[in-house]
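The form predicted alone is given below as one chain in structure tokens.
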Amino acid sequence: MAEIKVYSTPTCPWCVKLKDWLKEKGVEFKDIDVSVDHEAAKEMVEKSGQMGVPQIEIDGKIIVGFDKEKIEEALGK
């Protein structure tokens, strides 16, 4: 099973859509709220070079934004 982290904020509509979509697919993930976890926010920017959310990390691969095709490819679906 892939280790999946979703970097998000509570006020981001695309973050909510991404998390709902993952739940519908039965994909387990760790939700990281970068609006309160400043260390995680720093880590996210270091990994991707970007501050925008959502970002999803699947087994070390970073995908910025809610890109269904790239996410499904990374999940092996």
Given for the second form:
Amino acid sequence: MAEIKVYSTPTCPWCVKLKDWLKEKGVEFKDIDVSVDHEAAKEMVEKSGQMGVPQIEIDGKIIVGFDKEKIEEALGK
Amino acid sequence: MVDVYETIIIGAGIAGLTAAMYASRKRMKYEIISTDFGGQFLVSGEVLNYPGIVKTTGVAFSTIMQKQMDFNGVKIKLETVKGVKKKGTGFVVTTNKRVYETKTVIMTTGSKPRKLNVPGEDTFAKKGVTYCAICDGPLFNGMEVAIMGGGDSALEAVDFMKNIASKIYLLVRGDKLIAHEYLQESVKSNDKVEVLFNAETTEILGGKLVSGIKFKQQGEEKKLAVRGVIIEIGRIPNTNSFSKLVKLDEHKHIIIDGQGVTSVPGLFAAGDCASGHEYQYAIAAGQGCMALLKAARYLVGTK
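Having seen the form predicted alone, can you show the form predicted together with its partner chain?
Following is the full complex, with the preceding chain placed first.
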């Protein structure tokens, strides 16, 4: 299984939708709340160069936003 | 034989979902088509003025709406509408996947954020520039931010950011705030917030990420060092592809009367895309209901 991290905030609607969608598909992931984990927030911005959520990291590759097609491709499904 | 629908609802915000719920309960032959589920309520932090709900969030509201749609058997076609054309007394709706023929259409396409249209705005989108405070705002933790706008959305953004940002500059183009009084009170009583009137943003600056803005105030060019820029200067109705089909007002809203009736017989509109100019959930729900019921009456007349 690929290692999957989701960078999100609790108030961001697209984050909630992304996580629900992953759960529906039975994809396991680590949820990182960047509104409280400021170190992780910094790391996310450094890795992707983007200050927006959600971001999903699949085996080191980052996808910004809830982009179903790109995420499915990265998951190899 | 071509399948002809009684109505096609375009858009799945509150107006469209309300119309679809009524259509489903009336056992009409209909579809609701939208690129995605949810409208403006998805990007609301708190909802405090919807009848019957004391207090909720946009996310929670969206979850309840989804449950209510499931309960009523409403299934959204996740397709993108490419065009709507008149055909005889009815309409042809073309999406990225197929073509629908229908006797009536209900437009509930909503609106999108208005842009500043200044240099740097597109370059730094998602790199410090955002149109959704509750989405990206928490990333500006401990930073100085600029918020553009003087209406409800801008002041709601200020309110959301007051426990996150270290300093908030509110840049208002005019000389006064036009938001609800309770929001104005919250902004005025906070010493983190500095309101700049007659301030027109002219450029967004930065390297990899945003580092500041340039603005003009009384003819004088000024700079502010900020790492977050939240733009809340109003909304533009999603009606671009319908300008040849139906009459729009000077702000591109579909002109409706009090019953959701447009300039084209059989074409109805409701919610933020229509000419009410008051962007409220309760209004979208009421107008969506009205438009569907009037479409149903129109169908009886044409049957």
